[in-house]
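Only one chain is included here, represented as structure tokens and corresponding to the form predicted on its own.
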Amino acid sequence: MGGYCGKLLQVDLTAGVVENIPLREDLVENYLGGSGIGARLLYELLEGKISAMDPLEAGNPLIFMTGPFSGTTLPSTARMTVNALSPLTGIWGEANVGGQLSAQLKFAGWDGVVFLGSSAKPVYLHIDGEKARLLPAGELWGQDTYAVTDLLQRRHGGDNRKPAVAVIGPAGENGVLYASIAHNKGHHFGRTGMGTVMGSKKLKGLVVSGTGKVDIGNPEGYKEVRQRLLNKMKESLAVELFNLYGTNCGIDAGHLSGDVPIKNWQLGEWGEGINALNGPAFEAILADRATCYACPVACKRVVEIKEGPWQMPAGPGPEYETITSFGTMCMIPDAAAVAKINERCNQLGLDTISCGCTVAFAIDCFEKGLIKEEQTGGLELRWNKPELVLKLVEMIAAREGFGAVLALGSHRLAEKLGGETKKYAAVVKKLEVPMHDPRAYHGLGLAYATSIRGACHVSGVTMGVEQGNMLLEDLGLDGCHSGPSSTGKARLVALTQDFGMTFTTAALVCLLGGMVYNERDFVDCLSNVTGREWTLERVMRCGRRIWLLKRAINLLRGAGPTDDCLPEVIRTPLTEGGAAGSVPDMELMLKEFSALRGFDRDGYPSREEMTALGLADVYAALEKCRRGQ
């Protein structure tokens, strides 16, 4: 079948075992790649120890893998996904991420590694072609992620061949609950504490190298589905502005829409700021674009600040998120220390949005009083202080002082520090929100609370669709939605999620690029490449069986109905900006979709879906759990 590999590589950690496995026919057929594979291989190597299994225990295992479209030309098809029980939310974790190793590890001949135990020892995974081995890695434990890389790739380069390198930092070593997994430097697994994982199982990174190709089985269809697509790149304004200034591009719309957070989500306009941190304010250090494997997009920035109290060499520039967690959210309108800033989280392996929601929240609550400097160590955090925010970074990646508790994230700091301070904290099953403001975009908040892996933009289609930017008129979501409107959104969240689990999640299909694509386009190219009739019904069947059985590994873990909804400080009107006194009506939304998704008063799917989704053995797992055996 075209698109796939047909085996994974299987990494013992604690044999130091490396074997070949084939990847079943059930798994393709019913869960298609990247995180549906990935939960359902979760689940079965779990069955029966869901429930109690520790996410830092060597038992949790840690499931890279590619979709069908990776290593192809498909336009922003570069993506792949990394999954375990996530230390930090405690729940299903999942993070993804462009660049080049999905392709290598296509090429090399692998759709996927399972990582299996923990070493005793610090290692690393070499793939070279079919040929794969763990290494020791003593003397690259403690450095940061672009000291391995560099090294990584002198290494295990030569004959203009430059492999592909995805390691953690002392974030993860250090056991920081949010720490990210970094590819060639400035591409991240960010959330849910994935690099907390393989820091845990004492595994330092991958290097991956392959000369070969991605089979297609209809190749004359694929190139015409490719160049259609192409054409609508170039056709296309978000595609330009996304070249022209990267995901930082809609920056300045969503202020005036009242979608980017400010001050810890409390402040709903922020002109100075936004000029500040915008676009053409991050020319001035703008050196160089890149892209990821045969994206025609180029949003990578490549930043270089050549004199000041910032000064970096030339590396990867902060992103959207990255901008707004420590820039917006922390006060600080200076393009070049937002630079400086995401230039150490990289380095250290920290995700920017749980590191820079935590220390806003921190800040707030400092400011507020809720926090005495006997709490942090002498520090007074304050807003608009670059200078701290880079000092708390490192204390947080070493875990020292005060950094210990931020490392914790923003749910377990606010549990430490009680009182009044859980109402400042934004987050959704204990993962921090992500930088967009569902006051002005209501079906983003219903999104965010059902979000399996806690608050997520990035797992469906319902942000790209709701703001009018991705058109599924074969869905009947033909861009006509009022955002800061209630009315309605159920409806729309429960289909963009169920085509978002497919598109997004399993075929691995970036969202930035990808919204030029509509139903027919993506139909056709999983026909083309995988050489197998796929319909909308089938993608959304598909979908649906994903969003259900990850729904039913958090139900496994304690997760229900209770844990779907929004913190206090984003149900809390804004007097100020585009979103000013707008707030999602959620009652009324969680009661549609409940209904719409079919779930009983403990928000348990029917056990006549599950069967007719080939899910008869996750429900029955439901049921015993439900009955507390």
Contents of the next structure:
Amino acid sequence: MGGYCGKLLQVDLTAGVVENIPLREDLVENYLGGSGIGARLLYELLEGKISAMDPLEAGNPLIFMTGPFSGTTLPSTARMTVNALSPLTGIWGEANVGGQLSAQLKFAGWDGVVFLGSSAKPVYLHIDGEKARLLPAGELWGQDTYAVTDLLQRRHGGDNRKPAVAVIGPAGENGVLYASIAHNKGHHFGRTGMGTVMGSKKLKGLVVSGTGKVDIGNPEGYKEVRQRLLNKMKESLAVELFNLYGTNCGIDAGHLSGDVPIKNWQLGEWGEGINALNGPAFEAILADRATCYACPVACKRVVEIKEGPWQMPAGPGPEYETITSFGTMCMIPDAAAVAKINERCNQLGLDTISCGCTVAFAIDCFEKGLIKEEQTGGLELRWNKPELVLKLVEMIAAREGFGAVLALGSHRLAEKLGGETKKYAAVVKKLEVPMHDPRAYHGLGLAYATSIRGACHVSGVTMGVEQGNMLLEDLGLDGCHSGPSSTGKARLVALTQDFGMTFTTAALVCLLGGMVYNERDFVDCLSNVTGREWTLERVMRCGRRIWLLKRAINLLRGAGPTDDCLPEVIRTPLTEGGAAGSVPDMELMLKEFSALRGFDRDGYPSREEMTALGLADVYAALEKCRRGQ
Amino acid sequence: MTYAYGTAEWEKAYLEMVEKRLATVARPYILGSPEWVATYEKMIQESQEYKEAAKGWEGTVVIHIMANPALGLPEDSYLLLDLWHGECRSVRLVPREVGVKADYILSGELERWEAVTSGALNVTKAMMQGKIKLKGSLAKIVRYVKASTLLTEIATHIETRHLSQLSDEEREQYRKELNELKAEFGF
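Given the form predicted on its own, corresponding form predicted together with its partner chain:
Starting with the chain above, the whole complex follows.
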């Protein structure tokens, strides 16, 4: 079966049983892979129990999925996804990662791993080709992700092979609601607390080695489209930029357009801070560049700090999202300090976006006098205090003192603090907003508001298209969109969500290198890898099916149209910078979006469309839920 | 060629030619014409914002407009911007052999530059989309992203006529003028 191994590992952690189950044909045909298949599996596993399931109960399945391109040498396709109900948001949870894991899992002969139940004692899963077994992890519990990764790679690696490792750190073990899963130290399944779910199951990690190959449906066609993409990459300025400065390459241009959030979203311009945190600023500590499996972009940074207060050995450097979450959001104009904070978050297993944003929100509240030292355990929270932020990171992971409250994320922190604090919590559906400002790009605001997992800039391709970095001309998206305008953006968002659901979340193409793909490239990749007939129309239908299924899961979890909104702090105009005075017209865009999606007054999709997309059973469950049954 | 580029004679004759055209050619000026280039030079020189953003910048920049005979541009045009530490020392139309040696070259089809100068296409987006190609050190350009953006933004403030807007007669006349300029100045 081109692009697939045709089987999944199902691991019952309660019983300690590991089984081989076939990957059903209907899943491949209708949901393609990644979180498309993940969503359908989760829905079926929880059928009838979705609404009431506590995400930290044993019954919440944890699903790791690859896509059809994983393990091939198509450029920028090394992503992998993990899905479950999220303990942070209470709705559909999804995080993804680059690195080597997805390729190794395919080489081992598996399309994914489904964890059910919960273990009584800490365990980890060792996959060595066809063999998979649960092993005790008692001595690993409590250790940080770097130490455990080194230990497991030594234990299960050989002279010429280094297994892919994905583990949680103390944050996941201790129930921090935004714990990540660290893969080979520097790659993180960051968002929506998937590491927390893993910790609740007493699952410390996965170790994966494989030596197989991925079948290609049409090798000749595959070779042609792969070469076409590689040629485009060689010509691409975006690829050159990502290689040069990593994901942080756009911070200067982003600052000019008003895209970079500063001071908990309330400052539009901070030239000296940007100069201290931009690509050239990080060159002083750059030790090397690294890449994901078979990716020519090589956007990953290796940094080393030999002198000063933030010394660290050579290791994974911070991404743009981390640099801004801690740098510009907490007003820390110091590349080395941010690199050190990133290292500790990596080791402790924390999502740097949620963590940095929650800390920035708390500092903002303190600076405004909305909270006092009595509530922070005597800590004086101020801007530009990297030592304090580092201390808070440790306290969060250990859930100690005020750290235990910060460990709940911005939404719950605002609930606990009360008063006016809620106005300054930048969350959508309880997930902290990532580091691109919708006041500079209004379509992104609608994408955040209607995104399935809460504010998200990667599940659709809205951002790349709206910023003009990705062209989807067959869909009428020619890259000439005005950022601070709401006109016509509902259509752009609906199209890019549908395309993106197939492209980035099911096929798991990376957003960065993925910028060089157009619709034809993607369709050609799908057809030639799988050996099945794909068209753009089928891509869009598949994306719409996945989007509606995930939306239905959220509706069943109680998150409806009233949750499709932007937080007040982001709906407040800035007085300076590239996006000064600009605010997305959410009312207009949501109205148009709802019409395009065919929602009824309550924000539910139509029976006709759900049925036509093969989701009649899901529609029936929604109707039942609406009737309160 | 009557004058050789790089000599005092070329420079003197160029400036006299520009002065004459500025006095006789009606506005708005055609994109890439000597009078348009002179207006562009003046506007960059007057921009305090550019001076501030380009502090420390060293290196010549060429805007390379690819030929489009059908629209009245029979050969490639090279607009050389001599930029130094925030100062715009000059902007000149130059012969090809000079233009291709610049430190940074931004190349694009005539229609792309028309879109950029009319404000319909953001030059950063155009470069990311491959509609305009950059030759030169990307690392350095990134450090001066504001100055680079300002250079093209200033061009959007020039009242401009595009070759695509000319009548056939006007296009023919412009083509003739370009041929005469090439004979005299080599561009």
